[in-house]
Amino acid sequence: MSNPRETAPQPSLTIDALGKKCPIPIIMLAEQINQVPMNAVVAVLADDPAAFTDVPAWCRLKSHHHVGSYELPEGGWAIHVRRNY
């Protein structure tokens, strides 16, 4: 797992899904990813363990790029997704 301050790209949009169970973080990502420019990064903040695997799987399904998942100091992850289209 990477240190977010060292390697995480600066997101254009942060979606706070902390405390929400899947599939809510994915629904929030799907609804909001088109608000950022092409090739911009969206950070999904999530602490549901299912989101750790479900968001990257959604990226593969929808042909977006899972940049990385970075541990948050307070628990959970910032899951970074690059918009491909």
Given for the second form:
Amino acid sequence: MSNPRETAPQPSLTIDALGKKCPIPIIMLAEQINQVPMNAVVAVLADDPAAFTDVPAWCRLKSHHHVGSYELPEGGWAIHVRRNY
Amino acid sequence: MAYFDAASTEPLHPQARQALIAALDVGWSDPARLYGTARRARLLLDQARAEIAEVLGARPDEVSFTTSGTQAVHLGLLGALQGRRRAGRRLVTGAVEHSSVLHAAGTHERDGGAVHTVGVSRTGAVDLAEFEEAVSVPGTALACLQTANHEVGTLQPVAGAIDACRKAGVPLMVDAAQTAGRLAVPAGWSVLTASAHKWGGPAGVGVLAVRKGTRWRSPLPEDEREARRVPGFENVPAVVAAAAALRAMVSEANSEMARLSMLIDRLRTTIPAVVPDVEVIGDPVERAPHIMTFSCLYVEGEALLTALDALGFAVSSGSSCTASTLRPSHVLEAMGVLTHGNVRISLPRGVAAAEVDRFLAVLPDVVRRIREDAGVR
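Show the same protein again, this time as the form predicted together with its partner chain rather than the form predicted on its own.
Below is the entire complex, every chain and molecule, led by the chain shown above.
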């Protein structure tokens, strides 16, 4: 059984955006990233294919760090973002 | 309405309209027959062929007319692969080609062929070094590259691709749909495709040019029409109108494309200055003169299109919510840029600068309201 937590670092906060269409996962991420300490990791769980491209693109535009995207067993991804500022 | 969707289709050029109406009266007969009206239709068809061939840098006998740009791509790609079957079954193509290329490549794959897709940079240009390497792999039957991307406007390194293919002895199919009539077609292609309604001609006319000496075999059942390359009765009036549009477009292109390009520059520099959290996409310099694309963070593409339509702007989007497939555009995905809140502006000939300024005046408020409605602070 593949579990994202086996391959990915433990996130400080998990945002469940499964079933939500872009841009909602990005809006949730932008709202909540400041709830974690600096350098901590937020995991966005999303299954809209747009999120797979858009979360890393958001990181680039907002100067946060896209750690990696890990496939979820039930479909979709856990997309990990490190808060940079 | 301010029509900013020329990359989908350019409005019919007035000279094409005139030519179409005249040709409906005199060019309706079967150009394959030998009586008076038939010879008249043949003459009109061949005159149009000669004119279009000249603009595209082809010989008239290399040019066939298809029923669409998509059909030209399907036939061009699958026919060239068929003709080169003994050389190999490998196709090299770019990651941001038109869907007609991707779908024809899919057919080739299902038929047992191989497809190598060359990745693109953040601006959407194919990686030329990877392209060179890919075409030099033994067994490569064909390579395919667009002149400019249809969604973001970025020009592809076609001259470099032509050199690489020549060195490797591999034919190159160039898809000139977005630039034919606007920019000179680079010489050195083996197969060239284009679409008349993108240059102000009527819908229903595509161009397939196969260079002398290029191996090509129709993937479809045999037919006598169009040098045996395209099946079915020719649409002579539409082809005549396509030639009239191309002639008119090219005669204005030098000044008009420079003017459109300045308007695109204005959009590219002003939008990020007046709208926060916007990414302007594509190459700022190496681009088609009439296309620009941007994405707005936290904005749903469909909401943006609907709001702009209500204000009288016709634009297009690569966002997933605007696609029948509910998937984001493969172009934006391959570039790794924001896919939501995406708007493509493509300016037709003669567009008023005042319309572009009006767009710039209303856009900040449109985006602000959609963000507010979505609860974005």
